[in-house]
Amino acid sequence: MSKIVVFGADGFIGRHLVNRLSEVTDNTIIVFDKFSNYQIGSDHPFEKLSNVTIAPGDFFNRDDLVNVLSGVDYVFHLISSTNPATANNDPFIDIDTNIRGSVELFEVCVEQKVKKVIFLSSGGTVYGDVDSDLIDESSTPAPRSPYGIGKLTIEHYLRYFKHRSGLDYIVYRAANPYGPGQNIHGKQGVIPVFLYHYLTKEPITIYGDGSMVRDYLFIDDLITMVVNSYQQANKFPEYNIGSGSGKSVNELIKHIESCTGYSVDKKHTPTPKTFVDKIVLDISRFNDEFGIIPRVNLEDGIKRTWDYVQEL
């Protein structure tokens, strides 16, 4: 029996996460994270997972890192305190934040000895603007966001404990998940945020020309491919995890209308200067190596996003 800790267990993808591991293992299974808005005995959904325990704490605070890792084999780091945009108008908060929290984590990992740590980064900014039709793991990160540039400096720390004190790790750079769960007005999650305004038949702002490419990742797909692979013994430290192909915003919106039978008016604004315009991640060394792939097309992932738009 293995003991795993979930940082960041509230959020969207640690929602999914923990449902899954739940499912899959009879392992204990603690999530971490602020809750708010919980108090113990409250009918959060994790109560009702027999083998998940529910931890609020400060991820700031090492005691409280210390008391939820004693004895334990796996951690999740999901946390983040920014977005792309929070960190992009105050760089200050990801190096005070993420940066400084992480790598007081992985020295309290040290010191309990725990077996494996699990990444999740960011495919879709760490490695900045690269001239090709899909970007390898061998390509050198340059990202141009202070996000990016969090996540890259997160994943040199774990190298840096792995060397120095043999934690082992693994990293997964992540393309842009979308699914049921995700922030309808959040900052991150073009697809639900969309959608919703389709619902409400409010405009929608469309960054440049709409001709900027990313890789959508349905929120299923990422969850299985991290749980079925994380536990076996990984032969780089960084894998590329996404859908393999890419969409432009404006092809994004043809298959949001499609799906909706809506169209809404488009309002176009500036892209940011740290954007880049393609950003689409090769998957095959994850596949070659844990022969897992993608399962969801873009078509059904926006149907299944939208069916839960609906019901809000």
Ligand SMILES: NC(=O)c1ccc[n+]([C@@H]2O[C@H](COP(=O)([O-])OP(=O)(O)OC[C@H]3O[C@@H](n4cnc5c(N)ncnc54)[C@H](O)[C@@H]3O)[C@@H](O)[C@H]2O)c1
Contents of the next structure:
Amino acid sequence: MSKIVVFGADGFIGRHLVNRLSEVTDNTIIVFDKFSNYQIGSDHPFEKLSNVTIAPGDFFNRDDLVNVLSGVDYVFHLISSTNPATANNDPFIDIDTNIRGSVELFEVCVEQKVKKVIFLSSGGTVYGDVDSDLIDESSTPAPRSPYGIGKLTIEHYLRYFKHRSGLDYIVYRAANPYGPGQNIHGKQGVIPVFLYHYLTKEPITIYGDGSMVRDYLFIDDLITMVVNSYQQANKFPEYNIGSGSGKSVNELIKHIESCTGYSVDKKHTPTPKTFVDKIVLDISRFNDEFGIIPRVNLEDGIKRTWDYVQEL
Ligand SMILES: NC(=O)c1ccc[n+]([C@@H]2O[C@H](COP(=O)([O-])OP(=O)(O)OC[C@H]3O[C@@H](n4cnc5c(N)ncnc54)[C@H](O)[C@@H]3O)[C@@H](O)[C@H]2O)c1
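Output block for the form predicted in complex with the named molecule, input the form predicted on its own:
Everything in the complex follows now, all chains and molecules, and the chain you saw is the first one.
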């Protein structure tokens, strides 16, 4: 039996991950997040999972990390205090929060003899602007945004801790995950945000002319890729995980309109300078090694997200 801690468990990806881990294993899963409004016996969905223990804490407090990491085998690091949009105009925020907090985490992991750290990095931002249809892990990362710089820096620290102290790890450079449970009012996750605007028949705001291309990965596929690979001995430190194909925002809107059956007004706003025009991840390294491919196409994924948005 292994003991697992999921940091950032109450977020979009964390909730899906914890549900799946709880379903497929009898291991003890400790879920760490702020859980600001959580009280024992409340109706948080994690309360229903018998092998899950809720551990409220502050990631940026070392004592909270020490308390939760005793005797732990696997550590999922899904904490982020920023996203590409919120970090955009503040070059210090990732340094002061995510980078520092991650380094503290890795130090405590070494002290507590954790077997492996699993880190969710960002395939959409670490590479920067690459003139290529598909980007593989051999491209030299050149992030343009503080968020991407932060993610890449945390990857570098993982390499340092492995070299210095033997801390094992795997990095997943995730594309743009989307699906049920994602914040409809967020600054990340264009699909649920747009779908909510369709539901309420409000105008959507599009960056630039809508030609920006992204790689959209349905959340269930992301979770399958992570859960079915993280315990295996990885040949490489980092892996792209995405859908393997790109869609422009305009194409995305066509899919959304075919799903909802109607249109809404569109406004355009300048694309932030730190956003790249196109990013589509080559996932062959991951597929070759672990033999797992994404199953849910964009039409089905949008439909399932639309069902979720309509039930809110
Ligand atoms: N969603 C995406 O598009 C995407 C893409 C690639 C990588 N990622 C990365 O994957 C990870 C998870 O993403 P997500 O979409 O689930 O994010 P999210 O914002 O939904 O979840 C992050 C969680 O971290 C928690 N958190 C933040 N600061 C904390 C603190 N000081 N103490 C305790 N908890 C704290 C938040 O409460 C939240 O539940 C993040 O690291 C993110 O950068 C996300």
